[in-house]
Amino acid sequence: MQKSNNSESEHSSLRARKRVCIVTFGCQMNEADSEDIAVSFRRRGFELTGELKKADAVVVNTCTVRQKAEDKALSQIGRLRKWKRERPHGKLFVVGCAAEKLGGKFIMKKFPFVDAVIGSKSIAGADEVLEGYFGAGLREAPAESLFTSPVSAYVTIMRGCPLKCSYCVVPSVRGEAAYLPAEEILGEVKARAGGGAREIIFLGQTVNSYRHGKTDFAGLLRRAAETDKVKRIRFMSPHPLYFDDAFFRAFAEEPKLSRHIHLPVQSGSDRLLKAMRRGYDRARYLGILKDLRAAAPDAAVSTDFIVGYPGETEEDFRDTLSLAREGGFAFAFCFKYSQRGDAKGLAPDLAEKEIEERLERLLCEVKKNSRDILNSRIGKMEEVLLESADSGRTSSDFKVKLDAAAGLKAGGLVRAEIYGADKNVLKGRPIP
C-alpha cells in the first residue's frame, strides 16, 4: 500500500468529516471488501452517501478481471479530479484489484490527487490506513451496530486462490489461498444477522475448497445454519475440483442451504479445459451436476462461459454449445475472452467479428434454456425470501413478484404458488 504525505492540520480537520462515498467495481468479493471498509468508516463516525457532492471522503474499489473493468475504474478516478479540486481537504482512496495490478506508484503518478492506494493483497490492512487519517475510532462498538446489512449479506471466508487458471488474473492480484478461522467467520455471520441479514452468502474464489483446522466447507455450512435469524445460506463461487461426499450430504440434509449453485465451467471442450488448466474435463463436470441434482432434485445451476479463448476452433465452440444444452443451466454469464492471465501464444486470436457471432449464438442457447427452466417452475410451490413487501427470491435463486398480501415485509419467508412468468421473473400468490 502507498500513501501520500499529510500535514497535521489536515489530519485534525478530517476527524470531523462525516460522509463517505464508496464506489465499487467488479465482483461480489469487491462488494464484500467495500462493506468491510464501510464498517471501518462507521467506526470513525462516518455515514455512507451515494452523492459525491456530499462526500468528505471517497473510496474507489477497482476491478481488473477484464480490461474494460480496469478502464472503467481508471476513468472514474480521473473524473474525481474535479471533486478533489473543490474539496482540497477531502480524501480519496483507491483500493482493490486494479490498484494491486497497476501499483501505487503508477496510480499516484497518473492521478496525483489520490491520497492513498491499497491493493487487494493489503485490503485487510485498510483499517490501519484509515486510522492514520481519521484516528482509531470506536474499537469497542458492537459489531451488529456497524453493519447495515440488507436482507442478503456477503461474508468472505477466504482470500486469494489455490489455482492457476491460464485466463485468470486473480492469483496475481489477490495472492495465494488463505482461509479465515471458522470462529471469525461465524462471528461475522452472527453480526450480519444482528444487522438485519436473513441470507448469508459465503464468498471465495474457490469457496468450497475451504478448510481451517478441523473445519471443512461442509462443516462450516452446517455450523452457520445453526445461527439464529439466518434463514438461508448461499455461496459462490465453488470449483468443480473441491466437491466431496461431505458437501453432498450437507446439501441434501440442510434445508437452509440455497438450492442454487453457480458453478463456472468456462468451456465445453476438453482440449480448451486442459489449456485453461481447469483440472477437470467435460465428463467430470457433468458428473458433478448429476451428483448435485441427486442430492437436491430441485436445485438450479448457473455457470460462466468464455468465448474466443486463444485457439478456440469451431469444433471447440460447438462443444460449448452442446454443454450449454446438456447442462440444463438456469442462466449463464457469457464473456468474450480478455487477456488477463498467461494464455499467450496458443494460437492467433480470433477476429472480433467471429467472437461476436459465437457469443450471440451462445447467448441465444442460454436464453432458450433459461426460458424453459423458468416456465417449468409454473404450478409449483416455492419458498420465497422477501427482499421487499412484494418480491423476493426462491431458494433456487429465481426472482418472484408476488401478488399483494397484508403483513409481508422484507426478511420474511413466505410460501407462494407460482402461476406465471414474465421475462426473467416468476409470478406468485402468497399462501397463508
Second form
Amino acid sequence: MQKSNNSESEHSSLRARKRVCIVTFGCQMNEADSEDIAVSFRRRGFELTGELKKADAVVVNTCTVRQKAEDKALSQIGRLRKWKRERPHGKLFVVGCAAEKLGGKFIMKKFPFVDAVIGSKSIAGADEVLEGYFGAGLREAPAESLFTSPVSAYVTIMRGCPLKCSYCVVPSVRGEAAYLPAEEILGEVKARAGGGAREIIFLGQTVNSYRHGKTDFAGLLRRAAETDKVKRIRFMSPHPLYFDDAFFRAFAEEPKLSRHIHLPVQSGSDRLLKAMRRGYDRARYLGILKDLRAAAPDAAVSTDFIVGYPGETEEDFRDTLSLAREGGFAFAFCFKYSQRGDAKGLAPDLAEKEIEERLERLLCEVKKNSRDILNSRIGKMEEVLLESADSGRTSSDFKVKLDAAAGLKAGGLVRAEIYGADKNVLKGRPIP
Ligand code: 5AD
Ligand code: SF4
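Right, the form predicted on its own is done, so what does the form predicted together with ligand 5AD look like?
Below, the chain from earlier opens the complete complex, with every other chain and molecule after it.
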C-alpha cells in the first residue's frame, strides 16, 4: 500500500450518511472484491452511490488483463482530477490489478491527487486501510444489511492462479493459488442466502481446481447445495485440466447446479494451445464438452477466444473458426491478443488490420452459432430464476423475458414455456 502525504487520517466514523462511489473494471473477481470493499464502507456508515458528484469517497477498481482494460482504468483516474479539486476532503482510492502491476509509486506520481493505492495482492487489507481514514466502524454489523446483491452473490473460493499461461498477467498480479477453507466458504454462502441471495456464484481463476483439506470441488458444490434458501449454484471459471469424475457425477445429479459452464478455450489450434501452455489440446477440450453434455444434456457452454496470438497462421486461425462451430457455444468472448505475461516479448506479428479481419470472421461465426443455440431452446420448459418481476435466467443462463403473471418477484423460481426468442433474449410464458 502506498499512501500520499496529504492524506491525513480522518477518524470520523458514523456521523451523517456519507457516500462512496465504486467504479469497477474487469472480471467477476474484481466485482467480488468491490463488494467486499462496499461492505467495509457500509460498516463505516457510508451508502453506495452511482454518481461521482454525490460521492465523498471514490474507489477505482482497476483491471490489466489487456492493455485496453488498463488504459480505460487509467483514463478514469485521470478524469477524477477535477472531482478531487472540487472536493479537497474527498478521498480517492485506486485498487486492483492495474494498481498491483503498475505499483503505488507509479500511480501516485502520475496522479498525485490519489489518496491511497491498494494492489490486488493486498486487497484483503483494504479494510485496515479504510480504518485509517474513516475509523473502525461497526465490527459486527448484521450481514444481511451489508451485502448489495439481492438475487445473485459472488463468493470467492480461491485467490490467485496455479497455472502460467504464456499470455496471462493474472498469476503475477493476483499471485499464487490459495484456497479458502470450506467452512469459511459455506459460512459466507449462508450469510449471503440470509441476505436475500438465491444464486451463489463461486469464483476463482481455475475454480474447479478447488481443494482444501478433505473437500474437493465436487464436495464443496454438494455441500453448498444443501443451503436451504440457495436455489442455484454457478461457478466461474473452470479450467479443462481440473475436471474429474466426481465433478461430472455432481453435475449430473445435483439439480441446483447451473447448467451453464463458461470454459475458456482460447484457440482451436493445437500448435497455439501448446505455445500458450494451456495444458490440453483440441481433442481433450472437445472430450470435456462431450462429458459435460453426457452428464447434463441441456448444458450450455460458453468460451473465450484470443485472436492474433504471436505466430498465428491462417491455418491456426481456421482451426479456431472450426472449433467455434464444433463446440456448439451459446456465446463466446473474442479478444485481440494483448502483449502480456511471458509472451510479452512476443509482439503480435500480424498487422492490426489482419487481426481485426480475423476477429470479425470469428465474431460472425460465433453469432451464427449463438442464434442457432438460442433458437433450439424454443418449445422447451425451463426453470427461471427471477431477477425482477418479469425477467430472469434459465439454469443454462439464458436470459428470459416473461409474460406478465401474478405473484412473480425477484428471487423466485418459476417454470416457463419458451415460445420465442428476440435478439439474445428468450420469451417465456410462466406456467402456474
Ligand atoms: N490478450 C488477449 N486476451 C487475453 N485474455 C487474457 N489475457 C489476454 C491477453 N494477453 C483473455 C482470455 C481469458 C479472458 C479473461 O481474457 O481469453 O480467458
Ligand atoms: Fe480480473 Fe485479470 Fe482483470 Fe485482474 S487482470 S481484474 S484478475 S481479468
